[in-house]
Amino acid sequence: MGYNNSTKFAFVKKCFFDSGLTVFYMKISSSQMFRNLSKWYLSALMLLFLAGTFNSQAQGEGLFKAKCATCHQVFKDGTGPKLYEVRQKWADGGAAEGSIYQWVKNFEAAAAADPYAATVVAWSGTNMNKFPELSDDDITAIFDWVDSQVDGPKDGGGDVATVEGAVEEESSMGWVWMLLGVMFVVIILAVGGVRRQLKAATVEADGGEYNDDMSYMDEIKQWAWDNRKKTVVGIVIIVLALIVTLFLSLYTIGTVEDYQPSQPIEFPHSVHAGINGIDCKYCHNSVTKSKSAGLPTVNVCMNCHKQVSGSTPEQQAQINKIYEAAGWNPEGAGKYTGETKEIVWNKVHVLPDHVYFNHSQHVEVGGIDCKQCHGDMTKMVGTAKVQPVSELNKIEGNIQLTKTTLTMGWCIECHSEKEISQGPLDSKKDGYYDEIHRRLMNNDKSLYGEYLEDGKVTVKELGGWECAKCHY
């Protein structure tokens, strides 16, 4: 069962309010202040809860774009009906409780069980896909995200992720955390300040003299010592919150999907790898042997373009740039001039320097097709670009992922899902995986347990989540 987000918000709002009021209570009596302390921790927990809410929104958006956006939009009918407030629509139409969740997982089963669902099947000749892998919480996250969209002139909602969209989401997350941080500091200062005044007042009322020499820091230390348990719990919560933030941000750091830099020559993959069926390895010839795939030199282009000079003026203009680079004069004697120029391609897929990624490990050992990570290059009409994960998910045979392409989350998600080919079927690797199993059993029982549970060895279970495997 998942909370509806609006109830979650109401709950969070109430708790913030309570903690705000707490500051006022404390002006009244110090004993009440300490009773209210438990509320402080409740509020701190709420902060984490709120963070979770935002996370689930992001998750809903990710899932929607990855799994539903091919057929559904938020506000417009497409291949499938619009999804805005569809839960309400089903409830109003007299659908059975929970039937819509079953629908998403398996529409046929839902239609068999619920007469309302059966009427929905008739909506169009196309059938919906089945998503048995989605949990009720996932589906709630999708619907919550859909319902939280605002109909606008530009954004029909649910279009494939745009660059602005990604940036906006990140900065709104930042805002939330900043706000939470400021509130925390204000609260702490308020507690300290009020307490000092109270203490001075009580001491003076008893006829004593309040020692004002005690610095604010000492006060805090004293207070922390007097409230050891609570302090420890508080610190643990703050540290956990920081770690969670760090990891959420690592999932999205510095990457822009759809990145398509301009190139010195308008090289179309569709013409070469597509129409002319040239193998990827003809041009990216180190892809199975080394870390990097490599780009072709101008000599590789010239193998063909000595003869192929282009049939339209546009093509000729582009192909002439190859000749310029190769120092080739197609007119006259058709001889090399000796004046060469380098073609400097702009890198499209860029990982930071501290990340180690190896092509041969994935393509040769892992047996992963280029399409999984780069999309179908044989259909790439323009120059190469980073494909958003929603596009990659549309390609047949790809594992469905949800995290932004080229982020750490993307690598890690695949590593936790992708099974490794192993065992006696593949005698080449036999000994290797025996050794891996032995190591799993000796080093990490829990990973071995995971392996035994589903009988699959994922990249993660072999250590594909270890920081040092990917980071220098």
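Just so it is clear, the structure is predicted and the values come from calculations on it, not from any experiment. Each form is matched to the other, and the largest set of C-alpha atoms that superpose within 1.5 Å is called the rigid core. Residue numbers count along the first chain shown, from 1. Compared with the form predicted on its own:
The rigid-core alignment places the CA of V185 2 Å or more apart between these two forms. A movement of the C-alpha atom of D138 reaching 2 angstroms or beyond is seen between these two forms when the two forms are aligned on their rigid core. After superposition on the rigid core, the Cα atom of H305 is displaced by less than 2 Å between these two forms.
Please give the other form, namely the form predicted on its own, since only the form predicted in complex with ligand HEC has been shown so far.
This part shows the chain on its own.
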């Protein structure tokens, strides 16, 4: 087999019939194999840089929405001041280096250590939430994302921060997937280059002439044309998959699980409801007779904390906030000063204005235990949070549901599974369903029998799926 200067690969074939072995030798010129290696390196470095930048941007946006968006906007003052270029504002105001990071983690400690931070405290009557769980890198990512926004609704900078609530914080494993994606791209490019070289060698070995000027896109177009049927089927499948993914993503809009905002006073439910066994209704005393469960007034707290002042410095610091709110001076025998300070709690569960939910109807009439929706509060160290449905399903006695917490699907699924009573409607002997029972028995016994096929009467079977039950 002859070779010339234009041949880039050489093949030597020799058959050994006596041994039944075939030796296939291929020699690939190093200049041909690695002529684009520098371009691959540059592309890989660029992709790594962009991946890190995009991941930082995504992390900053996610943290902003999860931690800051309730009170802060990017370009407009709200409950808290606007955050655009706030680092520069603090630096120009003479703030100590790193003071703004300490402020985000614990505003009280920052105000005590930095005079400028102390002046910021007076900006609003609402206390800043504390975020000790955020690292300096997390805070930097938030500020970098905020400063990268462009004023105006078109670019999203002015409107993003006005959305109340939060989104779940982006997983810390996101950068790993980004890195793996970059690695796969580099591998694909490398394999694609080797494939082109092997194809060129094969064509030339068969006596043909390989068009080295054909680009990747030209090859893809040629392959797609040669495999028209497969290409059309593939495109249809991809389009359908994208449509399905889009519609499935619409179900996640406005859904928030595991959201737990910080509060002005740390309240360990595990101590109050767990260790001390305080009934939920003692603090949330309107839950059996009102639409709202209600928040306890500071006077309810003082019923116990006049005598209980805490056994550790941390506990005493939190209880002192209650004393400050109640205007209570614990020195000596203790007395009320009349100088009170309102406690501003951050709302956890927020339903749309067009949704009607009555606590007393569910707790008193329906017999729903608090743990069905709020989880086992006797084990919750912090304040309330929006419990994921997976966590609620682990609690013994809870109805097993599948839909995301606080969504319409979650409610109607519960109405479909929760029974009003086992057997006859008046089995509770409370008289509430006597009229319904009488009408079913007297007017439509077949319908009543249909309801009792599964041995229970559910909320759905008594109109619990009617729109007007929950919507104005």
